[in-house]
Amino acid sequence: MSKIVSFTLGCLLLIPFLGVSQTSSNYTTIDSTDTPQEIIRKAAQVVPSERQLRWQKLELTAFFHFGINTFTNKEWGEGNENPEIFNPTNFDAEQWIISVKNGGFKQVILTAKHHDGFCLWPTKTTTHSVAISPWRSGKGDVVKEVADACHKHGIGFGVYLSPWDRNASCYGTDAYNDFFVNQLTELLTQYGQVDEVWFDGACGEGPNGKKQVYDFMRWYALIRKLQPQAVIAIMAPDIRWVGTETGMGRETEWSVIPTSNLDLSAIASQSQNNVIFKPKTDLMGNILGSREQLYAANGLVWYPAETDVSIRPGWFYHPEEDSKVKTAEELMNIYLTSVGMNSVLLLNIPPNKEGLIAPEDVQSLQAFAQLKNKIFSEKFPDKSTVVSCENGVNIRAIADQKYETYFTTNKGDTTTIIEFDSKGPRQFNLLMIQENIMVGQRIEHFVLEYFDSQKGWMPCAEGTTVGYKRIIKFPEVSASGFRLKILSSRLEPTISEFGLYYWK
């Protein structure tokens, strides 16, 4: 261990610390001869693909559940609804996008088709669509107007296409997979860049009483061909569901998880970006990537979690829920338990029958953005803060507000202690840490302590995994001395950003 070094942040020009191996990939195989130490080393070097990293940095995405159910006041349609009831009289896609953008959201996903089979674009595959509705005299296209608004305002655009279709007569037969591919092709070729494609696992009966065997691999390959930058989510190879719809993630959330179905021949012959498979593993456990679980796998894969929840009790708009919209404080707590638990938050904001985001939702989104900005605008440590660390490399990076630069330890050091002096007592009750996941996810256990003049160093927050972002709310403390202790890590830990904040 080297001796403690101390200096003022911001004195020297910062450059990124370059520690990413040229062989880094979003998967790796485990050989039968690998020791436990070798398996952990491999896990620490698995990193996100370019599309996964872009998605993770979004933090906040919005879901628009809109369709025939909006007009029947149902959550799940039957598939036999009359398209003539679809008529949003004041439809304004720009109002949707501006509302969520003002709330801090960076990407949206539109339910282009839900389980009822009603299509929000004039598809050639079925008459069960907006083309048969009175809206825009049958000339309207919800998908186009939302996509255009996204592209105009610099917001990512994604589509949800329900695999389950309660209207299609061919559902439950081989022909349905062709039918679905045709719908997916229309969505991926007619509306410019698509940044996310979202599938769920619903698989009920169609109008013929049969269930469908979905050809997911064919769908994945089509998306990679037509929109290669798009992440494929949930029932998909890029992004997994966190496991609940409460807005609550896991206390220990690994993005690197074990899988038992890595195709070794495919990996040998194809590049990282072209290998397509949905990891076969337990996706519902309390911990998905512990050391013990890694030891039993034949491969490891970067497979991050998305946490979905609705701003209202339901997923589609219901007028009786106007008084039940989540408040800014509730949304802030959800942010802490989703984004703050190494996930991306997918918040559903359902437009109403007029074709607008309701005033109650708009107000809540604006208040949430204001609250979030207020809390995280005053950061400690800053450029005037003295920091010390006994074995640190590039320690100034933790306060430069640049994700690409990062602190790490001397080679072989998997623990460290970083001390901060606020130059006078300050109040805090929020801790934020970010790892540089371009190097890998490594931290396994950390503790934040504050200095009490009577009792010495006292713990105030503790956690396991960090990943892209970890935020912990703890009982308010007032002190001038703080220290972060990394107690366990897979290889040398990295910290891109560290901050203490106060939520009044």
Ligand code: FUL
Second form
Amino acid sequence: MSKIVSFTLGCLLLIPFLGVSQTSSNYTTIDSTDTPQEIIRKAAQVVPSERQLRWQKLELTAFFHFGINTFTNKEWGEGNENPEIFNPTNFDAEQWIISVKNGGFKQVILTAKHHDGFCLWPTKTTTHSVAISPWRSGKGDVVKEVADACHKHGIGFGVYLSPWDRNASCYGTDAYNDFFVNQLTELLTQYGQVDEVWFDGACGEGPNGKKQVYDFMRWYALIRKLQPQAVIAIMAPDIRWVGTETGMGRETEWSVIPTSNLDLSAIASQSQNNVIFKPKTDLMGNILGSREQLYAANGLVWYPAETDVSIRPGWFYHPEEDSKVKTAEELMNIYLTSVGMNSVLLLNIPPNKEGLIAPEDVQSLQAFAQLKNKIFSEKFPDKSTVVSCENGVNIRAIADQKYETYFTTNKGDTTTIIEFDSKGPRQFNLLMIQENIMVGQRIEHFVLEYFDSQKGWMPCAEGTTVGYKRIIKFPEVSASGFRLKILSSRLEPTISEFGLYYWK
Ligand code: FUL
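Now that you have shown the form predicted on its own, what about the form predicted together with the ligand?
What follows is the whole complex; the chain from before opens it.
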């Protein structure tokens, strides 16, 4: 019988530091001789690359859909719009960046070119750009001003460059790949550090339209060479689309998913820093990385989800949607179903015709930040909580507010129970758990219980995967005893942070 370790969280200064160094890889191959147990063990040790980890920790990123559509009041341009209609009257990139920064957002992505082909920077590749617009007499550069504002305010900067281009005459021919590489090169060499490059999969050409074979591998190699720290998202190797545009993630969200039809030997011959493949696999299913799915794979890769959604019904600004901006409460619910479901939120906030984030959106972002801070500032367990655990080390780390330090079970134990006694009733309706993904994603099933003096231990929240962050909203309970039961894991589970909160 293992010894029960029990103490209050008061003496936090004595916490031993359990540091982690990243030595493992963000992919692994599966050999034909691997047993199911061996495959699961391998999956539990796949970790994010450094650039994936940095991105995951951002939690909140913002999208700016801005361009010719802002002036035609459309969602998809035709590609034949007159650049003279692009004329923001009061353009202020710093106002965009300050607005999202005040909302708690850490990185932004600008639509440097949407499907209509209009470029927000004075590119040498086409005349269809800001350079022949009346804005700043053709001397303006939206990409530069947004990039400069990001760098000034310590916000990550990313670019969206639409592969589908309805304006470029070479679209549909081999020459388009050169054209695209030239556009990418300009974006990646003229504006300082770029932290994310976003390739949209959308193409509305239809069966009789132009057919373009994109040279993705060439594009990825170029990005790795010019901006090695940048994550490449969506039609890309580092980050996948979650599969919805509503802000809804998956209940069971594994960041390690199977790969198939891939030349894994080519991948294995490179270091993880140079991995430039795009997993060919179904990304729309309810569960992408179950045990059964892993057994059938020839490789496993860390490929985390990004949840993109707009603060308004459309991606671009439309004045008639000013009254439909999502409220702070709606944004909070989206936070719970995106970041709280092991994903990063990419929230679109479209600037208006003036070239500003509209007051409705600014107000909503600010109210969201206030609400979020209010909910998560009252933390439990706190100094007076008694915590006990049967089998594990470093239990105090779950409340030290340091992601890198973590609790884990004794070798070979894939389940555990952690008990909390608040010495008096406390009311909660939110559960937050973080695994230390720097050693892998492992937890498969957990339940939170509270102690009822009449009925004994009663469940109040239950979940499957945790990953970087899992938040569950449950009907409020008031109790002084709580316990977290980890019922199943792929390897010794870890917990970096744990908390119960109350959203009134
Ligand atoms: C889609 C595009 O077609 C939309 O216009 C928008 O850019 C969205 C983020 O991705 O695929």
